Each structure stands twice: as structure tokens, then as C-alpha cells.
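The chain below stands alone and is given in C-alpha cells; this is the form predicted alone.
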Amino acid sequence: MSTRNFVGIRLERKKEASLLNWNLKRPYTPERVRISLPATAYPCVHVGNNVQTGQKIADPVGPGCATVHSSMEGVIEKIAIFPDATGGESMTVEVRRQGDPKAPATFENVRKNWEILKEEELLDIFQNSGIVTTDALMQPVHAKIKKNEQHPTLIINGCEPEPYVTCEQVLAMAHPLEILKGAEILKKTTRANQILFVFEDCNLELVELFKSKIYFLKWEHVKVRTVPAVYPQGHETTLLQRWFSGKEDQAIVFPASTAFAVYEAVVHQKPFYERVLTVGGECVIEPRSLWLPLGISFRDAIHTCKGVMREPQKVIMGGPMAGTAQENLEVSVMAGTNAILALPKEVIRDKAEEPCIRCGACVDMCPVSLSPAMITLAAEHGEFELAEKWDVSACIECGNCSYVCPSKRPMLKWIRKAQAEMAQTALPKSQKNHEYAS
């Protein structure tokens, strides 16, 4: 993969209906959850059981996997293969609550000695709490760390480049100190000499807010760095191509979202079951962000903001640009789901598909330096080795050829499915847990 220096593209940033309410409540819990299992965990409970909010579900099938929780309390009442919010299908642990709606659970409990726990007790704390990267990947943060023995800088990203998505920027503002105390403890495992805050440039607010906790805690390591707000400016890629040239071995890349959750899994002893993301777009009658238990069905975190106002063309996962559009609002919030948008049809403007005509805009808007044309022709007739040989497991996934193209082809669409198919044929036998259904 190559990767240039790439500007991006200047979007309308539509935040600020989500952004008038900052107070990030809880929900009541809904009467069910269905939590989606990696295919590198293996349930560990049975139909019947009772569970608790936060009780361990699943178990890692290996060293670089990570435990599952239950996100609320109630009964098993299915262990099934169910459609996910991806488009695929994933093992599923469903709980049912039992007796009337409560207020979710939290966790108050200091753990003892934390700021003085060792590399190898937090990484073991990191893989039994669940805690994966709040972003598209989902990757287990302990085996993300040990991929690498050290990374000199740590970046911490608080940029949401795709419109709507407030879930990162309303997080930090509430919980300033927790997320730099996560990316403390983040420095500790990672072995890095620095941490750098990354913001876009529009949210001075949130810029100055870091400044200011930053000097009172006399913390000369952190820095707090800005980039363009356009898109895709703010992807993991683009900020290790901004100050390392893409490098990744000169640093490593965390959501603040993901330095909060480390944070209450090591301070509070908290499983990672739950998170915070944007319910908006311009059907929506109440858009915010808010808590949400991971497992929750699109359908009930949509009423969790008073519903919609009128019926929305496309509900997607995610933002317009590199978002996932849903077809059955039964799927449920995973780990990296950071936005549900419901979008009217003067919004979506789709257009009928049309040839692609060779003019190379795809190529040219592509911040990596690939061929989305010949990628999605191969992957269209099903030639998946072909579209791996154009390097379609470097692409980032932004979105951008989708959205320059003139014969409005759904590029990404065929992008992510050459890249399951690949992902599907290099999976080893025992970590596809769908034969557990059978």
C-alpha cells in the first residue's frame, strides 16, 4: 500500500441537531438484547441460564481474543445464528429481561493499586473485561498492543470526519479526565514515550478543554494536535500519514471512546458492555448521542430518541460516507457501532446504477493510492483473487470512491465483499464459530 499526502473532501457536517443535548443518559433496559459474538469467541453459557449486566458470555477461542458480556440482566433465551448490522450472519447470544424495565447497572467500585498494576496484569484485565476498539475493526486493544513490543507515540483519536457523528466529541466533553487517565494507562501497556491527542480543527472548544486538564495535570508527554476538518482527515490511516509518513510501527492508534472503556475497566473493574453513539439524521425526532447497551436492536435505540417524525428512505450504520445501510431494523449495536442514522430520501438521492466508465475519479479521490474500479470489477464477478491483487485489504473503507462516482456505483459494497471473502478463506476451521448452530 502507498499512501499519499491526501486533502479530502470538505462535507456538510450536519452535528448540530445531535449536539443540542449533552447530557448522555442511559436508557431503561429494553426487553431484549441480542449481542453478536466474534468469530473468535465461543458462548459459554446455555439456553435457560440467568445472567447479570456485565457477566461473562463468551470465551476467547485463543490468546489474541476477547471475553464477551452480557450488556444487561435477564434470561438466555436463544444461542443462534442471526443477520448482523455488517450484512453478514454471527453467532448470537439473545437475553430476554425478565419483570418490568430497570435502570441500567453501574459499577462504583475502585479497584485497589490500580496505578501501580503491571504491563502483562492490565493486558490481562484489558482481554477478560472485553474490551475491543470502538471503531469498524472491533480489534480485542490486548492483542492489538502485542502485535508490536513498542510504539514510541500513542495517538488518541477524537475526530469524527463523517457527518452526524457527534458520539466521540459529546464523550470527551463529559469525560475529559477519565480519557486521559484510559490513555495513561493505554502509554503503560504500549510503552510509548508520548501521547498525542488528535482533534479536528472546528471543535476549539474540545481543544481547549485537553489544554487546560492537560497543564493543571502537569502532564509534559501529552500534546494535543489538530487536522483539517474534511473527510476522510481523521482516520486511523490518515493520522499515521500526517506525522509518520504511515509508519505504524512508529505509533499506534486508539478512539478516545477506547481509552474511556480501558479506563472504567481498570479504575472501575466495569466489562466492556455498552457504549456511546449518535442517534440522528434528519428523521430522527430527538438526535443525540447517548448510552446504549451493546446488543440493542436499531428499532429500540431509534425509540430511544422518541422515534422518527416520518419515514426514513435508508437507516444506516454509521455515517453517509463509509456506513453500512440496514434493510431489518432487528440487528442490534455492536462494538463498533457509532452512529444510527435515519435519513429522508431528499438526503440519500439515489441514483440508478450505471457501467462503469474508466474515468479514474475513484482513483484519484482514493487517499491510499488504489484502483476502487478494478477492485469492485473483480469482486462484481465474483473474481476475489483478483481484487486481492489489487490490494483490496489495504483499502481503508472511507468511502470516498462511492461518492465521486458519476455512474454511482456502490463501490464499497463490492470492496467489503471481496474483503470478507478473502478474510472467510484465511479464517482457520476452529474460530468459525457458526458451526456451533448445527
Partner chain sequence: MNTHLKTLSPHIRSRDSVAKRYWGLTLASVPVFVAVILGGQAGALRVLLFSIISAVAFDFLGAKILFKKERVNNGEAVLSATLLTLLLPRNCPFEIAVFGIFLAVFVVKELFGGTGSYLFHPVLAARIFLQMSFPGFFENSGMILEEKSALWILGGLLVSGVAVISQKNNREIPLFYIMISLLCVLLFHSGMESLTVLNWIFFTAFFLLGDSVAMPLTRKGTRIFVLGAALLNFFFEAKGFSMAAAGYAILLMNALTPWLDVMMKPAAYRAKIHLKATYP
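Would you generate the structure of this protein in the form predicted in complex with its partner chain, following the form predicted alone above?
A single chain, with no partners or molecules, comes next.
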């Protein structure tokens, strides 16, 4: 294993603040939720309908999509296109609460015979419970697994290399057994022989907790591994690169919180309509990780954590390295939203861009061995083909290159531009612009 596999930046982790409030609370229902639908889902409710918590509100079109469920009891107020937190726009169902805030609904109905369900039945449950991966990609779990495909190793990822973000850690600490059982269910559907739990080496208490649980369960096919706590180690690609370089199809990676969602869907028959996420950053009064319904607006989410003590310069969905900055707080939480961060000016340290001094820091720090300086230079001059010769499409958008650059070069701007251009030219003519047309 070459040392290139361990490239990473030791960032200031800043997780302590949100770890002060360990218990995972579920706040009362907000006034409204706006649930974004993926492009391939079609709403199956109408404006004015009453919906219950967990009721299906959108059907999948085609097999590669999962259902979408209401995260709150209320009345459908609008079905329209709204900007979503990824920076794009999507079809959105708005549910408005009737009457006073209520305690969130619970699903305690244990499914009988869940232990003997077959692979196809489980995949169907995944699809009809609307389970998508809880990372930024938000892929439907049943589609990611694919029927009849075997992945000998199942990796359950408990790493959070991003600063501030603690949702996986808190959830894994609170529900280790559920996550283990969820992993066991995923193992059945992926036909894996072994399960690897991966944590960062600074979260030793998690490692010990899981080791002891596995020891008591006598599950010999489950192992716990650690990766160094440097960014972006713990990202899906870097995990595959570390242990399965060249044979990536041998393994499949799911975040620990996805395993938890799988457990709840299969055992408690609870559709996927809420998730644990971190509301944090220096500006938030009571930063913590907590359960929030999907679709809750960033404003309400921050409000449940007692609001902000001063006006943040940036509000970010996700971590500060790879997250998306939001213009306003009306956007809503999505399945892949692992954090809402309100960051002040002195943390952002926005500086003017300067010319590249070819110091090589970005090349040294790229986890997938690209040459970001060259890519940026090519893309800046409109030479996107050249950028592709320098492998721009292999970029995982981790943000390391811009982080270390002494000239504060906006690499990701150019990298995304080049990627978009290449994707456009790679498509056959009929499919161009298709994502916006549908």
C-alpha cells in the first residue's frame, strides 16, 4: 500500500460543541415541511389532501427510484418547484401542520418474521419505505444494491471527516445494536460474506463499543477497522481506494445512519422520513445533533437549537469542506443533509483570489492524485478537453486543493465547470439537457 492512499489534511475538528448535548431529541413538529422529490418520483397526493406521518406522497417512476413519505401529519398546501438545498430546483410537496405543535409520531409496530424475509422482499421494503443513502448522493438503497449482484464485503461507514458534523457519531453511540442489525439486513441483500465497520481512529469509544457488542453477539463475520482522522479519509471513495483499489465492485459502502434507517424500515415498519443531523457552527446557540423531519426548513431547524446568537456569514448544508452554501434559510432538509452549519466571518476567511504560484500543495493534497493546478489552468482558458486529459472527471470534489492553496484559487468552480462541459459533450445529442427537461 503506497503512502498516497493516506493523503489527507488534519483539520481542526470542532466537534466538541455539538457533542455537549448527547441525547438525541426529537423536537415538536414544525409549522410546515417542504419535501423535495427526486426527478424520477411523481406526487401521488393532491393539494388539500390530509396526510399522516409516514404516508406515501410520491410514487417512483421506474425501478431506480424510491417512494417519498410525508414527514408530518397535516394538509398538502402546495405542490410546486422550489429551490432545494443542493443548489438546484426540484418538485416539492409542502405539508402544513393543522393546529398546535405535536409530539412526533412513533412507529413501534414490530414486523413479524422480519428475520426470515427473503432478499427480494427486503429490497421491496427498501423501495417502498423510501430509503435512500444518507450521504450527499442520496441514492435509493435498493437501486444501489441491485438485484442479484454480489458484493463480498459490506462496509458500514461511521466516519465523519468533516469538521463540526457529529450525527453519525451520536447515532452510532446511541443505537449500536440497531445499526448492527441494520447492517445484518443489508448483508443479506448484498450477499456479503463479511461486514466492516469503519470509524475514525480518534473515536476510540465507538470502536470499543462496537467491538464489545460484536463480541457479545458472537458475530465473527463483523470486523471493526479504523482510518486516520484526516480529511477526506472516510469518504466512500477513499475507503474503497484504501482496501479495494482496483476491485471496487468487491465492496459496497453504506453510511451507518443508512443501516439504522434500514433497521427501522424492516423491523419497525417505519418509512424513511426523518434523519439525525447536526445543527452547529459558531453562530448557533445550542449546537447539537438531533432528529429532524425531512423537509423542515433550515430556519426552523436552527430555531429548535435556540437560534443564532449573531448573524452568520454563511449557512451551509453539509460540512464546511464539501457542503453547499445557502443564500437563505427557506430551503429544507433533505435525506443527504448531514449538517446545517451557521458560520461566522472569521471562520470563513474569504480572501481574494491570486495567481497560482505553482507551489504544488494542491497536488500533494489531492486524495485521488490529480493535478488541480493544471486542471484549473486548462478550464480557466476554456480548454475542457485538456482538463479531461488531466482526469478532471475523477475528482471527488473533496475541496482539499482549494483548502491548502496559498493563492485561494477557486478550483472547484473550474472543476465543476469542466465536468459539466464534459458530461454535455459525452451525451448523445438527444439526451442533452435532459435532466432539466424531465
